[in-house]
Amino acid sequence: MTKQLRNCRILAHKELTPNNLSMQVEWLNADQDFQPAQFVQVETSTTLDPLIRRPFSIFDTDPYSFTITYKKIGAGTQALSTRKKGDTISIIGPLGNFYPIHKIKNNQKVLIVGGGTGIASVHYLAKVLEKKNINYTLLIGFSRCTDIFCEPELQDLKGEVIITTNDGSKGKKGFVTEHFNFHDLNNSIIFICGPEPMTRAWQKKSELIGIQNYDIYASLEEYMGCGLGICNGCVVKVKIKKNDQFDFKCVCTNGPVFNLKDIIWT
């Protein structure tokens, strides 16, 4: 679908946990309009404070309204929580591309890793998947309990759910990268968004282990300070194939999913 510039109607705006929120807008179709790792580009303010508009991954759709999630953290998210269900508000979307999930071959295994605001990508691609009848791994992380803002809808899906928090108090202890026998992973296709740091880790530790013949893709966390590629804010470095030559990308635009083995980070 054709982005849009839409002035919505807010059906439902929660808080989850302390700082983590949840918003449902009204959008027709929306379960056809949006894909997994699309995002919206949301007016947090109804002033001009703050002026740019902020990125939302989509967490989960009907056919009537797209619902987001997010942490309150900074003055756009703190803006974002003040407005009230019945509210209007601007949307742009959907915008970027989405997990090639035509590439998922017969028999192959499908890990989906989230981590962070990364978690509402991974729960609609899960969901998706489950329309289609495809098994995965879902394989999700959390510093500690506290942040875990959607145990009700991770509990809902049919999936393999592996929950992990840093601090050991709900789940498995540890990083998401400890958590999983990276030597069952070939044959496979893996799925990632998450925190920078996460990403990095997963690709370096595939590359160190040999997986073979497996694809991995990650929709990317970066800045975007327009969401449209007018900026140029959020810029990643990628491989060109076929030679050593590298090119700039906007994750907007271009992203914000990418094959990982074409990035390069800097």
Contents of the next structure:
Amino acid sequence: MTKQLRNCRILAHKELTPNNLSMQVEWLNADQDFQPAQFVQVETSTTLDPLIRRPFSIFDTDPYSFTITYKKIGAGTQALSTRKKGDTISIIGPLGNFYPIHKIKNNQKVLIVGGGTGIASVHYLAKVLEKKNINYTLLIGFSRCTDIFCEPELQDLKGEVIITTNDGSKGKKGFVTEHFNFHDLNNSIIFICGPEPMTRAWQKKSELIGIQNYDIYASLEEYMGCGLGICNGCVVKVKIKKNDQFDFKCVCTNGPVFNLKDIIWT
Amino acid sequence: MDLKTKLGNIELQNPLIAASGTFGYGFEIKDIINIEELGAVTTKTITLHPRLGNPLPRILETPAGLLNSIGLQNPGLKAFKKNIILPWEKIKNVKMFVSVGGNDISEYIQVIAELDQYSRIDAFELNISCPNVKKGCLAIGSNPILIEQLITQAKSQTKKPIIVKISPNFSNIIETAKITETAGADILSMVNTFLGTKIDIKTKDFYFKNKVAGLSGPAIKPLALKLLVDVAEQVKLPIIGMGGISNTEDVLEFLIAGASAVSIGTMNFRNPKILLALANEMKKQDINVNEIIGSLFNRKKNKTLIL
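Having seen the form predicted on its own, I'd like the form predicted in complex with the partner chain now, please.
Below is the entire complex, every chain and molecule, led by the chain shown above.
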């Protein structure tokens, strides 16, 4: 599916928790057009302030729409929260690459890890894996129980879902990294999306324990200017395999999914 | 009404140009906008050697604006010749302006010398105004002697028109424009981003590693327009006007103020179709481009414009 700029109708716009919202947007064949980890660039405001679009990962799709979830934290999401059901909203998508589901080998365990706003793409990944009859474990972290904006959707998932909260108000207490036996990573493929500290902690812990035989793919979040690979604003440092050098790659077009082993954190 | 216009000796099918650095090499958004219908595309600044660009963070939104500290990340001349020129051969109607940067004059000249052979390239734009790199660019653009040397040497390497993109960050922009004209440049392009900064109140330090960044977007439009008026009155060179243009009224203001064509920059990020939308809107409004260009001064002929 090539990227398109469309004016779309907002089919539903709901407050899930006091600061978390979901928006369902009309898009014919969205379930075929969007892959897990892909995102849309949304014109949040009808005025020039906020100026630039905001990227949102796909939380779910059906044959006629996609849904994004977001937290009201800044000017962009504040503007977005005022848009009404029935309004037209400008969308660019689908953008970016996606979790390499095709790399899952027959006997490989699949672990999905999500936290914060990264929950959108891992939720969609879990749903897509279910359609393909691939088993998975979903490990998902929130700050506190009041942040769990998608409890019904998580309950609807058929795979194993482990919820953690930093304050212990729901599920297991602590960070997701504290509730996983890293030795189980042998012969597994991991898909991860969340705040940078979470992704870094996961990478560090798996390296410390010295697990060798696993693949790990992270969908990264970065402040974006265009989302189209033009402005070079959202780059990450990536190792170049041939030597010790690195290159800056755009999260929007070279990613958002990278092999985590290639990422050099700055 | 036909939007055809002339920028020096270059015929444009309309006066709408994609600004360097905001349109990639033209292919990144070809799925969204038919670039064949634009006046010209100015490609992302190319340098002799690949450049990695600046460390993060590189961009920050401000009210109706965008601060950037990209640092001319680009794949270098060799990759440009290998990957960009050939696909451009298939594009017929839109003019191709190649933005050139360098650490010193010899690097600019080497790039131009090697690219001069390609008939597809319609003009070179000398970027002497990027505020985000330590060597070259603004260091040349702030020095009249170097500006003159660069333009003279560039003209000796190519018969293609030389566009010079100047900075708004000096008090003597009229002088800079005049030097550009005297040195033999064909077209003036103005302005690049305004220097700005941001302080992180948590770390009590600069937000950008480079300390400063370039401000673009609708926030700078009145500033850029004022500089255009100043320069257009004093200089005969055709001018590509730019700086925060976001709608048809803005385009008309710049044309009336003396720009022969306009570039759209940051607004391409907001609306990648904006260049076409503006062209269509101008056609719909039946605007006679050639009649309005510079009309601010024609009307005030023999009067000193006091601003």
